[in-house]
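Next up: a single chain in structure tokens, the form predicted on its own.
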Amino acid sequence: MKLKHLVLATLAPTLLVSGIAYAQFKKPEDAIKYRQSAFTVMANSFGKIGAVVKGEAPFNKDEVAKNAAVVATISSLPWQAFGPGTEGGNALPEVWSDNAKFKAASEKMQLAVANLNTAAQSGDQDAIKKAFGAAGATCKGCHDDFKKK
């Protein structure tokens, strides 16, 4: 019986926050705008790192680290705006019909951008390039499976 209480006590804050997150969107359009805004901010900072990785911009360790930190921080935000009743925007119906796959993809991306952030903080250009490629692949995978073309 104690294990049951421990599990409930552990999950209660998460369930409460999830419920609040979904409740904050009065209309589906609000959720769509929110998640698109979060993805726009991430894409902007990710693109700046990409320009460095591709040799289109000079390597500045501090700038890369700053942009990687932004991407890592924002990467946890859009998912709360994909709750029930928030269908639409650029998201395909599979976000909701195959939510387990979508959730797994979001978690994979968040891990990849956390690894990019770690590499960027180290300043090791080779590690940054490798981590950037891995993070980009997770973004592409999610776009391929869950975003309208």
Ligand code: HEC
Second form
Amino acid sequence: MKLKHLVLATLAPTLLVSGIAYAQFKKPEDAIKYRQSAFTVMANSFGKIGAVVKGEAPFNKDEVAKNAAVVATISSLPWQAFGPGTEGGNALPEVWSDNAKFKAASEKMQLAVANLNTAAQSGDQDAIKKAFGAAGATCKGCHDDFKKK
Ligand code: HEC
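Would you mind giving the form predicted together with the named molecule, to go alongside the form predicted on its own above?
Starting with the chain above, the whole complex follows.
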């Protein structure tokens, strides 16, 4: 096998996998719609946990665990839709001009919702409450700096 073919044969499956793992967008509006949808789905499950934490809904361990798993899974998705040239929506220009800070805030949030998920799977209500508060603070922190009011 020639080297060129070997490289192609090795590379092709990688490209295929990354094509599936990372969404690609034809137009900036598509990226904006994608990230807003991801946030909406995530916030829906996050809010259901919030209602339980605030005592507005009864504690059901399986429901909380399911919602926390959804939040943790979706939390990795919005960021790929903030690429160059996708300015707009309700995102402030600082997302792109101060991208390192934005990225750090997104990583902080993913860590916080992973902790929430761990607490939720254990069913420990005190731990869930604490982890929910910490996760919520990471949402607010980023929105204060990077999202239009
Ligand atoms: C690292 C920054 C960051 C973090 C962390 C973050 N968000 Fe956001 N969020 C944004 C930005 C920026 C937008 C605006 C996106 C747009 O309109 O293009 C947004 C938009 C939203 C929206 C509105 C979606 C729509 O339909 O317009 C909701 C709801 C939301 N976020 C919920 C959350 C929740 C819940 C969390 C925490 C679990 C969270 N976000 C964490 C940056 C963040």
